[in-house]
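First, one chain by itself: the form predicted on its own, in structure tokens.
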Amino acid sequence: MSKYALITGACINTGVAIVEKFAKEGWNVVFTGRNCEKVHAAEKLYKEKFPQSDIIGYHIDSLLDERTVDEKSVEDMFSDLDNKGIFIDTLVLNAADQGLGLEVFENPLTDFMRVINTNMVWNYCLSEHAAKRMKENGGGNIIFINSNTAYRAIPNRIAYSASKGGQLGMMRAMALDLGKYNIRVNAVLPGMIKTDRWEKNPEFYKNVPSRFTPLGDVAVREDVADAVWYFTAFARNTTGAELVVDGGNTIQLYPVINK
């Protein structure tokens, strides 16, 4: 049978590297985006990239509002999803709210409540979703893209971190009750990325502290792609694990900025 992954948020950035990771290695891909004009673009490139694969874009979003999670959207792709005959062996949870700029005192409420509910209470319920139907298939594999700053925090993202630090707890609980569906969960905690926003902005990127890593470099979008698919197709008796792509940033107390 052709294995399938659903990669969520995967028009731009580490979700392209990893969609792209999965069909070079002969895998079929659904993946989602949040704007449907760029879901559509992103299917018909990856389709003239790599014809040999089946690959299906789904514009879904996750949330109604702040407050409410968009249940019946997961609901829909899954049908559609059971319609069509694809199980999804692998789902990767990339798609996230950065949480960019939400100030302790300024902010109201919802803003730390949409970031929670996209981070955590919607991936849950995907991964609800694809376990239902793992558990009837024999098992498969779920796989979070974390952050180290679940361990580490960074000014005006409390909750950003906070919901990476809690999704970690909820990977592990998951992994732990799933297991004996043979179901595996584990998580990619990547430090900081070579993405768009690297590209667009060189100067300010050239001194943040956090590019100083133990290894002289970040992470480009191919490392986090090879992490999430080392769980895929080689741990197979690794769950409930975290993989850390930093440079080793986690590891130091302060960054060594050598001037």
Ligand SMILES: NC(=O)c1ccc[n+]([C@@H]2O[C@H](COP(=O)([O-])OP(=O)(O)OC[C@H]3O[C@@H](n4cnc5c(N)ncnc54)[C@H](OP(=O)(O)O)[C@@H]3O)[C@@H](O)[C@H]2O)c1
Contents of the next structure:
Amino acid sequence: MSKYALITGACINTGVAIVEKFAKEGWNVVFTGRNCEKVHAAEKLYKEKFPQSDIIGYHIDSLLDERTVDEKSVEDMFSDLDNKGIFIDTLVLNAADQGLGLEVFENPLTDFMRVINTNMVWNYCLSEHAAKRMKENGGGNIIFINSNTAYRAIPNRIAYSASKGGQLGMMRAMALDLGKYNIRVNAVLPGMIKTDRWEKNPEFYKNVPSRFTPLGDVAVREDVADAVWYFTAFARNTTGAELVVDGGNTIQLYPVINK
Ligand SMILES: NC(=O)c1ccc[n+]([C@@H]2O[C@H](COP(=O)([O-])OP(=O)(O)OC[C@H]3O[C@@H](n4cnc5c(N)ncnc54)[C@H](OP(=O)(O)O)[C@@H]3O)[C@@H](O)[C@H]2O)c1
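Form predicted on its own done; form predicted together with the named molecule now:
Next comes the full complex, this chain leading.
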């Protein structure tokens, strides 16, 4: 019987590439998005493209408000999966609040809370519900889509960098506590990815320093999906690990810019 992966934030961009990677590899996929119509539209497209896979979309938001994670919707989703007899073998925590445009001195504290609550607390909540079932089923696999901004800061992203740095600490601590249940917990750290934001703003992205890497290019969505697949299919004895997918950007003291 084919296994199930759950991928969060998978109506657009990197999440789509991760869903498609698992479906191409013969897995069944559960995915989330926040908007009901977008989830139904994505589910329809995935089902047409991968008729051999069972593909189920849930529309859930991380928060009730900036201060409060919606734990109930996570509980309801996992209960519904239990009722359908579906066990999530692999959880990919891809969805993130990008925390764009938050400036120190300008934004209210609730904006900071919103980013931390989505990227850390909600992901902890999802992990806990998934891991409980993985423990009962003899093991599982949890993968955070993190960011090289966990290590290197970029302007006006304090909340985002904090959330991704905290996420790595959480990933390692979870790997430690869950290892005895044969649950592996790892992280993929992309640098810049060619998403629709990139495609809509080519002039800006052509000139940002994170564009200049030893490999001379940034990641495409499929590079991130392949790293997720590595942790899923080829990393039986790996937990608490970080796989950086940034063209070598963060190994540099400063970017070498060839004009
Ligand atoms: N793009 C980059 O250059 C880059 C670089 C480094 C790391 N990353 C990381 O890679 C992952 C994917 O990035 P991406 O650029 O492909 O993502 P994206 O285009 O920003 O999409 C993020 C997804 O997260 C969902 N999401 C956002 N806020 C949410 C919330 N409050 N509750 C529930 N879901 C929420 C969105 O749902 P809706 O579809 O409902 O809006 C969307 O599907 C993220 O973890 C990101 O931090 C990205």
